[in-house]
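Here you get one chain, nothing else, as structure tokens; it is the form predicted on its own.
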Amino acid sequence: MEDVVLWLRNVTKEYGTGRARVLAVDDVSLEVRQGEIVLVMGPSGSGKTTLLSMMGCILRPTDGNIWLRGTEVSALPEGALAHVRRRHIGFVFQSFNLLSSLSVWENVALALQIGGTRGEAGARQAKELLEAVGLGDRLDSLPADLSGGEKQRVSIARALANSPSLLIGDEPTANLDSENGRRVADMLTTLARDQGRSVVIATHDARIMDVADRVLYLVDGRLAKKPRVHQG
């Protein structure tokens, strides 16, 4: 299985005990491989944002194993989870968490910097990357000037920074008009397929479901087989 990226085993998450139990997770094993696209899709608070919170190393579970690239993430200490989070995992979230004070520009070559890319090579690749999302006319602008889309691209770039090998979305299109949701979803799709990158996507936005190589549906925190649609 060298074509495995990510590998989780019998995950479970729990919050609280006692009576405040919750149990967010619920015994999850899954595959992700390379190139390929993943949807997690479930109604709000069947535990899509806690599952990928693992998968990203920010949580840890509180039973099962999680592999990244034949690594057992789950049992390394947190220095070197941030360092597996810096190196290995990019993240594009439904609110975009760009730094209102600095430029496009300025916001992408912060994240190589912070991951060992500084000086002419990190100014370089920043305007890469931007270009590569079509951003390069846009490279001195504030987030504040750019559309929902614009700044979900930069989300985008900022975490290609340290060529990541797993792409972890939260809602990346809610935010997003139609058309914009589609360039978003189109732009992940091809980071899947042209440059090999794991793409895992939580969302409940049903126009991006075709970009998908699987869709895995969570409902209290289990995985489960596709809703029923009933008819009128």
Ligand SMILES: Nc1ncnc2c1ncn2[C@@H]1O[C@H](COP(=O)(O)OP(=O)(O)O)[C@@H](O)[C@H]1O
Given for the second form:
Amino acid sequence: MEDVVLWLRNVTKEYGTGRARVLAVDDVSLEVRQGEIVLVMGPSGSGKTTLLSMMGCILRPTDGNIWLRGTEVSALPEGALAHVRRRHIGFVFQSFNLLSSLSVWENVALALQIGGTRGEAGARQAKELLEAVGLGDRLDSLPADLSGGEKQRVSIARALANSPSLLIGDEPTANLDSENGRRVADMLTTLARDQGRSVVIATHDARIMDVADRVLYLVDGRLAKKPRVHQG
Ligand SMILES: Nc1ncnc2c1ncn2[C@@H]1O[C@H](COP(=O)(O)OP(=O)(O)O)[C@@H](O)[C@H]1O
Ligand SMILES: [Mg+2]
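Moving on from the form predicted on its own, please list the structure of the form predicted together with the ligand.
Following is the full complex, with the preceding chain placed first.
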């Protein structure tokens, strides 16, 4: 099990209490190996974002355990958890989450700085990361001047800033047209295949299914064996 990057055991997440209680993730166990691309599919409200937030150490489980590279992150205090998050995990969100007043280059350089890479080294790495996603000629642009596909490529460059072993994408293609969606999916595939990063993508976009090594289906917070057709 040397190559297991992420391991979830009987993970549950509840929001609220009493009558407002929602069981968003219900007893999920799974593992993600190095270089593997895992897709998490399921209808809206099935618990994809909640599951990914726990995988990414943004949210703690109500119950169960999570190990990242052999460390039980579900047991870490907040400060140590934040450190793990910055050092080992990269996020790509549906809504891009770029800082609008910073240039493309500054957005990536800031992420590097937060991870401890500053000055010359940070400047050079930010440029290299943006060149790698085909945006070497847009370094000084503001996010508002980019297309959706370009913005998502900036956020991929930013997610890679601290060379994470785990990359998490929450519906990364939801706001993109097919061509850009395909391009982003290809880029994530390359990261797994060529750089050995583990990639977990939540999506209900069946178009990106063919890049996955494994597809998990969530139904009402539980892992299902097969896709289930929603009965209206
Ligand atoms: N912060 C929250 N507080 C209360 N309920 C939440 C919160 N976030 C999500 N939920 C609920 O948890 C369930 C799973 O949501 P979510 O993880 O966002 O699913 P998905 O990403 O698949 O749409 C839904 O019923 C949703 O309404
Ligand atoms: Mg979601």
